[in-house]
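Only one chain is shown below, in C-alpha cells, and it's the form predicted on its own.
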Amino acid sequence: MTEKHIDEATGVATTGHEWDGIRELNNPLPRWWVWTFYATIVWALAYTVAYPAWPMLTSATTGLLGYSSRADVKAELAAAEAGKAQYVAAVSTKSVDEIIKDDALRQFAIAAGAAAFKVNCVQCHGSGAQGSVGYPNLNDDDWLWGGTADQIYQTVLHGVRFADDADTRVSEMPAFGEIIDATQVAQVSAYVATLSGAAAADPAMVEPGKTVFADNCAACHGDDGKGNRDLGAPNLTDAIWLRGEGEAAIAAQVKAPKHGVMPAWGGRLGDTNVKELAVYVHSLGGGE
C-alpha cells in the first residue's frame, strides 16, 4: 500500500494528483454543505415535476400543481378591468369639466391620460410633453386654440388641419411673399420681433413694419400682436415661438408659412380616451 503523501506546508494529506510537482491537498467539501447540495437537487426535481418545467416538442409539461403564470396574469388583468369599470363609465358619460371637479374622476383620468399620452402623443410632443420646433409645449400657458379643458378636448377631438375631419381645427395664413415684396417682409419681421421686447437688428424697419402688420397680419392677429383664438391665430407678444425665434425666423414664416397636422383623435381612440387625454393635457400646469 502506498503511503499517503503529507503536504509539509500545511500538514494535510494530498490526493496523489501531481502536475509539474502540484500536488493537490484532500480537502474535501463539508459534509452539511455536500448534503445541502443534494437536497437543492432533490428540490429541484420535485419542482419542475409540480410545476411546468419540461418543454416538449409542441408544448410542456403542466405539472402535477396545474399552475400556469399565464393564468394569473389574465385573471389579475381580468381584475384590473373590472376595477376601473365603474371609472371609465363614469368618464364616457361626463364632460371633461364635470370630471375635472370630481377628484376620484380626475385622478383616473389623469393616469389613463398619461398612459394614452405615452402611446400616442410623444412622438410629437415629447415624452415630457415639451415639444420641440414646429410642435406646441403643451406645459405653458400658450395656446393657439384655447387652454380650458373643454378648448383642449375639442382640439384633441377633432384635429388640426385634418382633412377627414370636418370639425377639425383650421387655420391657414397665407404665403405673403407672394403678396408683399422682400423689402416688407423684412420690416414687418423687424416689428414683430419687437412685440416679445427683442431689439430690431435695424431699428429704421419698425416703424414702416408697423404699418405691413396693420395692413396685412391685424386682421388675424390683432391690433396689438396678441392673436385671436378663435382663428388659431398666435400671440405674437408672448416670445413664444412654434417655428424658431429670430427676425430671420419670423420672416421666413411669414413668406412661405409652415402649417403643421394633428390627427383627430377621436375616431382613433374614442370618446373616453380624448377625455382622459384632455383631462392629462390640462393637468400639465399649462391649462386654464
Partner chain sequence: MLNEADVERLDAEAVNSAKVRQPLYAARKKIFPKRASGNFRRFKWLVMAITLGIYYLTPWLRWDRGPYAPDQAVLVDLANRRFYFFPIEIWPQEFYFVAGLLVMAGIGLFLITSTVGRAWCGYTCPQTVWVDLFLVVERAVEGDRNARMKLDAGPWTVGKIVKRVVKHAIWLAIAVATGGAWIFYFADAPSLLQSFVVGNAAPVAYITVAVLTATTYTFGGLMREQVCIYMCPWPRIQAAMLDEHSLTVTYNDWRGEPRSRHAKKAAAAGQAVGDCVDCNACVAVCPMGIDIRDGQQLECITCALCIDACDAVMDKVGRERGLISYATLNDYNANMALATGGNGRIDPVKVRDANGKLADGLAHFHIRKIFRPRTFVYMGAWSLAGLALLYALLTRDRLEVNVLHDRNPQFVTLSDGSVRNGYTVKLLNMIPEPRTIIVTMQGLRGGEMTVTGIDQPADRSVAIQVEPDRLKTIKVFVRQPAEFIDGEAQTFKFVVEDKASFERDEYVATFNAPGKSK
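Given the form predicted on its own, state the structure of the form predicted in complex with its partner chain.
A single chain, with no partners or molecules, comes next.
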C-alpha cells in the first residue's frame, strides 16, 4: 500500500487509487452495517446447507434438517384426516337418524354434506338447493320420494330412474297424448289446476276433467290427487309444481311427460358421503 493520502477539501482519507488525478474518498460503511451484511452471508450459506437448496442434475440437495414442504403438507393433511377420523367412523357405522340425534355428529355431517353438495349436486339443484323447473327444490316440504332422512338417503344412494342401479327409484307416467284425445287433455288439465285452488280458464271443463282424472290418473295420483310417494307420483293439490304452474304446463306434461334422472351416488361417493349429503339436505328446512 502506498502512503495514506488525505483529501484536502474533505479531510477524508482516500483509497490510494488515482485516475488522472482523481482519487476516491475512503468512507467506510458503518460497522454495524458491515457486520449485518456478513451475518446475512453466513446465514445464507448455513441455510443452503440446512435446507434444500442447491440444484443437482435430477433433484436438489435435501439439506441436513431434512425439511420438505411437501412432507409438511402431507403431515397437515394426515392430521386433518386424523382429526375427523372418529366422526367419519361414527358416520359410517350409524344410521342417518342416529346421526341427526347426535348433536356433534350432526354438525359434522352437515358441514361435510354441504361441501359434497357444492361439488356434486349444485349443477342440477342449484347452489342454494333451490332447484329450477324440472329439478326439485330441496328446501321445501314437498318430496316425491319421501322427506325423512332415511328416505332422502335411499334416494341419493340409488338415484332416480338411473338404469345402472337395480334399486333405483322408478316411476314413469305414460304419455297420455297417445291415450286420450286433445279435448280430454284440456279438460283434465283444467281440473288438475283447480286442485290447488286455482281458477280454471273455462269452468265448464272442470267437471268432465274430473271424470277423465278418475279414469286415467287416480291410479297413481290418488282419488284426491294427493299423489303417492311409493310410486313417486307427485301431489297435485299443493302449491309446488316441478314442471311449471298453470293449465298449459300441466297439459304439456299430460301429453308427453318429461322424466328427470338422478344418478345413484352410492357407487361414486361411497356410503359415508351419501349419509352426510342426506343429513345436509334434511337440514335445509323441509326434512320430515
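For clarity, a rigid core is taken as the largest C-alpha set superposing within 1.5 Å between two forms. Residue numbers count along the first chain shown, from 1. Not measured: the values here are computed from a predicted model.
After superposition on the rigid core, the Cα of Thr272 moves by less than 2 Å between the two forms. In this overlay on the rigid core, Asp72 has a C-alpha that sits 2 Å or more away from its partner position between the two forms.
Put the two forms on the same core and the Cα of Asn26 is off by 2 Å or more between the two forms.
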